[in-house]
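As a starting point, one isolated chain is supplied in structure tokens, in the form predicted alone.
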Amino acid sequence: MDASWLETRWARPLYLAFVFCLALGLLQAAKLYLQRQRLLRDLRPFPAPPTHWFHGHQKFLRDDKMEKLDEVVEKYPRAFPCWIGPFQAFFYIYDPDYAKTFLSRTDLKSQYLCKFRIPCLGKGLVNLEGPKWFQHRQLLTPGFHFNTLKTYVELMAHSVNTMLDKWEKICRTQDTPVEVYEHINLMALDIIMKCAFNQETNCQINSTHDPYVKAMLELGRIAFYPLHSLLVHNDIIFKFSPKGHRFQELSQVLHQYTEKIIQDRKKCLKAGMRQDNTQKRTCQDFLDIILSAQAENGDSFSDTDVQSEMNMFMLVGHNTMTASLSWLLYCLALNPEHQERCREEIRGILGDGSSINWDQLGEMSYTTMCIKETFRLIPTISSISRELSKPLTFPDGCSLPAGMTVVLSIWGLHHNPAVWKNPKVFDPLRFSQENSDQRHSHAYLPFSAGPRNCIGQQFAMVELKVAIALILLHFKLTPDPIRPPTFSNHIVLKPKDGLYLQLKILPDS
């Protein structure tokens, strides 16, 4: 009788709990089923590549083979639905008219690819929305004005020459291809540390000694890690995964470093003092400009805002510039006739390159066309995404509902044979004035377009011109036939296993 009493006492709650869990499971299954049916209905007007019933197109996304995307773009010349598992779909577009309609709106940026970064890095222009974003954009714009950028040219040239000295020593002791990506990575970090903080870290020579430099380099590798896997989109799984834990540790190093610099600078400004090395400075750095904006706007631009913007500027600017210059060198190495024409143009402007100034950069017309063609052929940011706040109707009458995540594939747009003739051919003359005037306004979007275009695009162009000019004056570039680069399609499009080039010192350098 006692056993029967215990059985009744404990079995009933367990039974009820089981029924409750089963009901919740069935309810969730029904919800997912309806979600899938709704997506199938909404996306029915748009044909798509064959999809796996469970994985969707995840294998296609994870393979990092951009050739597969080229094949899809050729077969579906405007857009296609891309399934991330059975219950989630993105809508990829790469048609100029579609892009123009999409970018003319003010939909929120999709957080799907960067939601885990925000708590660690803070909210800056990259991930802010609405009035807060507009306020920050206005306050930060002076930091990228031509008058400010002019003063950075000498700083940039000094960092590039440090890298070239390293390359020259390597080339004099070995006759094998050099892995240049890591050298460029340190050089880009050196430049942005000077322009952002007026900090001389000597990172190109002793990169392993500075905790901040080490953290920034490793953080860049994790922050732009691909997030197409369903598992890493669970907050708890990512937070407690090795990568998530390491990401938080590195972010703390970043925060402590930037906070100390910001507070030290504010103390100096408040006391009317100048730092010991400020007397050598010929320009304001990015931090000066941000702190000036804060002083004028009081509580509406907090210390947290300052720190977030500095972190974002450092991380995003450093990683995108490294990739951009790497791909530019690779494209010129593959196309020696264009490389030589750039070199002749640069020699005619700079002579031996002992000095370089802002006005000379504006004379590099053919070199500029080669830079633009590199951005077309290998866009550093391969896509941008938004979540529709209201239905979107394209010029051909096809529509998408609110809530859909739309991905503008910049790679797809720049490789679309319906937009570009022979899109895989490196042809700088596409960007002659005549050809540019005849092109659709949204056929070429390396820095996006509309109100949320890249605020740092002029900074990037200046840095690329300084770097490529000095490199071509000193070295002839040849690709390594044994180790061609492969794409690592994270948020920033990087060479997966580094970039190997044969560097030959020019006799008159």
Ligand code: HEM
Contents of the next structure:
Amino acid sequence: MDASWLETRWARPLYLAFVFCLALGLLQAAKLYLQRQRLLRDLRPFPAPPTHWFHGHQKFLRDDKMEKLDEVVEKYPRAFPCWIGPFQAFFYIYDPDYAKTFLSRTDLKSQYLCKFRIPCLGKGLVNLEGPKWFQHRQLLTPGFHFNTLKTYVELMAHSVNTMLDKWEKICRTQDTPVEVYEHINLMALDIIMKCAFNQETNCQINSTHDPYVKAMLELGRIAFYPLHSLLVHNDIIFKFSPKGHRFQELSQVLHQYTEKIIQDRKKCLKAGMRQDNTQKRTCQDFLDIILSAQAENGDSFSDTDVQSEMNMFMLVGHNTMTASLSWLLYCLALNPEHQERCREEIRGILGDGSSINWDQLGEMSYTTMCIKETFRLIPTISSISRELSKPLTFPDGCSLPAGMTVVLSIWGLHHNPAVWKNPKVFDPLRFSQENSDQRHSHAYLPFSAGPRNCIGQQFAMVELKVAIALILLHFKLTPDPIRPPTFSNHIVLKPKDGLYLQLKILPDS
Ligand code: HEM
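Shown: the form predicted alone; wanted: the form predicted together with the ligand:
Next comes the full complex, this chain leading.
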């Protein structure tokens, strides 16, 4: 073969390609360098803990070491810049005045930190923005009205009792600690399936029977899995990863299932038939409410919107509830004197607990304080984040430029010794009327605040009260000294390897 032919025919394009790639690489490097310089300049006024030149502060974020964050909060009482690599930094805040300023704005949710796998699952209220978010928020709000919630109490109690029957059977045959997290997970899913679309899946007894239940459980595990790897933050890379592939398969199952339920319900409503047992039900479910919103708002609320909202409601609702109830049980197990005081209060209101109603929940003042104190000590959503659309100036005059990602650390705020006396101590009386009156409006934010606060907070409080009341009437809880829970913090703060508790059946239960 003629060497000079090869040289001219192939070497030149290769050479050009090489030069092109090199130029591209240099350009990218220059961009990153400038990005770093800009961040260094913008964040210079704010002191920060020592940082590794490459990993930044990622180490303590990655290890879910919440205690490490406590140390930082103690040293830097308002905020600190948190580097997550040489070229990216978030601004962590945990001061009530800073939080108030931050939450009064309408910045977009951070794409980097809080994406709920949008392309696979569709967009629900949690990840919508702008006018569409506003419209959905208005349409969905009636679904959380107390007249609707009132009707859920009985069906919640039924699901809790199913779980307690299981616990009783286990306790009669074993006296070792029980892993309660998975039981609570199924119970929370059972409740939300009934409240969302009146589905009796029997999932607490047979969790592998229903395809939707199976998919929802697995999806919960993937959706809330660590997002530390820079690679999986990219939607395209995630899509082609094994986890991403599985995620899409499961999303398909959910969509097909909800689509069928929605279409069936619509047919029934159209035909004026109540074959779906609506007349047997004592309550409207969430789907009834969404569909009536859709009927009134025609094209602006499509079937896909209904489907996305239903799936998001299920996924967010059951994962947050499972973690919250688990932490509540854990806190009461660690604090037997408060557990006993709650039990006495509940006995006084419910007697043997054979029935429970909305008005009784309102009487549980000490139990409510324990729930609030648990949310303070272990906030289920430990942080929320936004990308600044315009510069932000805090009340003390410090400011941040547009484009910066700000993270409100709810954990940091709730553990801030400048805000809370003895922040590590479980003290429900912090939430007595007298003590709450003196507090800063933004010192306590388990459900966030402002226009994008949690739409499900009343639902959550009702479910927690029903569950804790029935559990404490029947069981005494003590922690397992050998397996204390550790944190897994991926959107929802949950116990990493489950939650083991010693359950003791109470004599007159
Ligand atoms: C059990 C404890 C719960 C906690 C601690 C909690 C906490 C939060 C927080 C902090 C936010 C703000 C997120 C942000 O701004 O990025 C939020 C939003 C939201 N939560 Fe909850 N949540 C809980 C339960 C629920 C339940 C049971 C549901 C539904 C059934 C729900 C549905 C939502 C929705 C749809 C949003 C988005 C609201 C919007 O952007 O307009 N949450 N939640």
